[in-house]
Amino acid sequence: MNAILEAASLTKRYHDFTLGDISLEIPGGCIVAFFGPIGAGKTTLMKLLAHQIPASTGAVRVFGLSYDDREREIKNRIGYVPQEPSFYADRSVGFNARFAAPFFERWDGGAFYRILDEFKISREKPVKHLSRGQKTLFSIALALSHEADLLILDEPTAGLDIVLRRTILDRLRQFVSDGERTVVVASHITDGLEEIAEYVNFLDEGKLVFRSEKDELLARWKRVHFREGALSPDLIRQFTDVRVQPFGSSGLIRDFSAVREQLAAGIAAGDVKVENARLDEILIAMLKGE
């Protein structure tokens, strides 16, 4: 695997919080997600690896490059979409647009308006007159414009109507898809970014406690849908987040592997049927420790 982006005992300490020991490798071409409640630290680490903080320890290295003797040419390649994006807030878009360009050498603007043209906000309105939504749109607008290799995005689709929401999903699809460059995200919420991720990260109290490729996690959890005494005792106690409903119950299981021979003949008789899991039922799961 050739990373796009390393990151090695990476740990950011606030007086009452710390983020701690966070090392990855994330490859290129592909579409990474870091997930987790709110508070566990993903925007912290969306800064470290964008470098708009600095590290207590640790050291993070962006195409094959450090922050310390190559911070201008790594940040020309990259789009990054803060949390709460910071603008001259009484002065319009337009102007806004004209500041940030002469910062990246491959800035353009055609494709710039376009793209606000497409996110339907007007390059004469004053900053400070944008919905939170817009705002992200503006700066999503920003980073696809000057033709970078990674975009590190952080809740980029908080606060954006289902229409908006599945633009920018699609956005991020399209980025990606010529294998080259990559997409690092972070979200308390899984709508949508389940669709298009390959890489999947949890986070909880400044930990990473979780990472997988997508598909793998999805073929290991799934949920079991069975009729009243379908399925033994013993058998039940193994699921998770069961469901007891009208007309049969439903409960997750970590490993369908190691029970999918216990489930063969409720299956073949119609007692039992089983589905994919959705990513935010896994990480709920996770979350409790079950």
The other form holds:
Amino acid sequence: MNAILEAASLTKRYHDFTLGDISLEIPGGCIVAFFGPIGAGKTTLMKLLAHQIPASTGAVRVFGLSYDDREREIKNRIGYVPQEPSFYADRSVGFNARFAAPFFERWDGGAFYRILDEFKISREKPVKHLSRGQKTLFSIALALSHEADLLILDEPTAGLDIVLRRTILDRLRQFVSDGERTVVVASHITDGLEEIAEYVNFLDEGKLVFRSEKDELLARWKRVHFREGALSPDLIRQFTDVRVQPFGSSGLIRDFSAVREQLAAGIAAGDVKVENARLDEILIAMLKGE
Amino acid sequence: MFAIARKTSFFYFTHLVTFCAPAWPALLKGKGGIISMLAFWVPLWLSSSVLWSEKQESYALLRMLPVTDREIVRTKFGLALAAAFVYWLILLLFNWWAWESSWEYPFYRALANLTCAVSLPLVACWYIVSWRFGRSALTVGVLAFIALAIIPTFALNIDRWDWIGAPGIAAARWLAEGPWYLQFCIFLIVLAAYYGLMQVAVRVKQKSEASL
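Moving from the form predicted alone, what structure would you give for the form predicted in complex with the partner chain?
Full complex below, order starting with the chain above.
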């Protein structure tokens, strides 16, 4: 795996929260998602990866370079979209863009204004009059306008309507389509991101509790629908998130391959149906420790 | 860096204009007057410039851009140094205009040197306070400093301003009567201290999240 972003023993300590000992490698040319409940440490991790805050211990390397001595070079190749974007609030969108532009070596003003128009954000409007979602869109426009090789986004779809959410997800998919560029995205909701992410990470209480390729995860976790009496009680006890419904029940199974043979007869008889579990179901089951 | 410098310099420039404004009538009318007090205003005006520029700064945005904390600190400190230099030139010019033929001229020149010199480490400390403890702490600090400096001046008879600035005046007299290189040595010491504080500020800026 050719890692584009590496973190080694990354820790951030606050007086009431610690993001602990995170080591990870993120490959190039894909979308990597970090999920977790609110307060799990996703924003802290994104800030550490984008060098927005200093780490208490550990190090981050991006494109094989260290922020310690190559910060400017790395940030020229990164687009960072924070959860709560901060600009010169009293000034217009255009002013903020003109302020930011000279810092980037490969700024594309035409692309920036095209994206801004696509998002229907007026360049004359003061930033303080933008909604939270519009500020995020403005931040995304900035991140996409300097030919970045890596996007780090924190809750990019929060506060957006369904049309804009789809637009952003399509943009992200398009961004990685050349197989060279990478997206790292954190969110507390899987909605939409589960379709485009190739790798899934799960954070809880400041710990990285789980990492997997999404397809591998979906191949293992299945939701099994079954008629009353079609499965043995022992088998049903292996299920999590069991839902009893009038015309049949369902449950999540953690390792489908281990029970495939036990389900075969039921599947053949039409009493059992197996479908892919949704990512949010899997994450909730993991969060509950089931 | 130019974008940061241009934005920050706006506050230094507007303060400079208000600093000079009261002096012109005094200069046009005759000698002395408010010119005598101007040197004492430099630390106040520079502190106020730092306060207003910091209040309007968006360090969270700057963190997103390809610019290092070291570059930001150097730009801010460079601007403050340039501003102090301009204030010093203006003071020299005004004092030369007002007192050139007076036997007091060396004293006023030394006073200008001294207040501008003191202003530099003061400004450096304000930046460190802002980056280490946040803008609220800076606001409280600068406003308290300005109040402490201004209120007694107005509370007491304005004619007795020299009593308020007695330590500064005594130091300026001592400098004015001393050998020429004494002021030059003080200038070098202040520059060295300012440079040292700038290194401290870089480390503070890199480690702290208070300004974000």
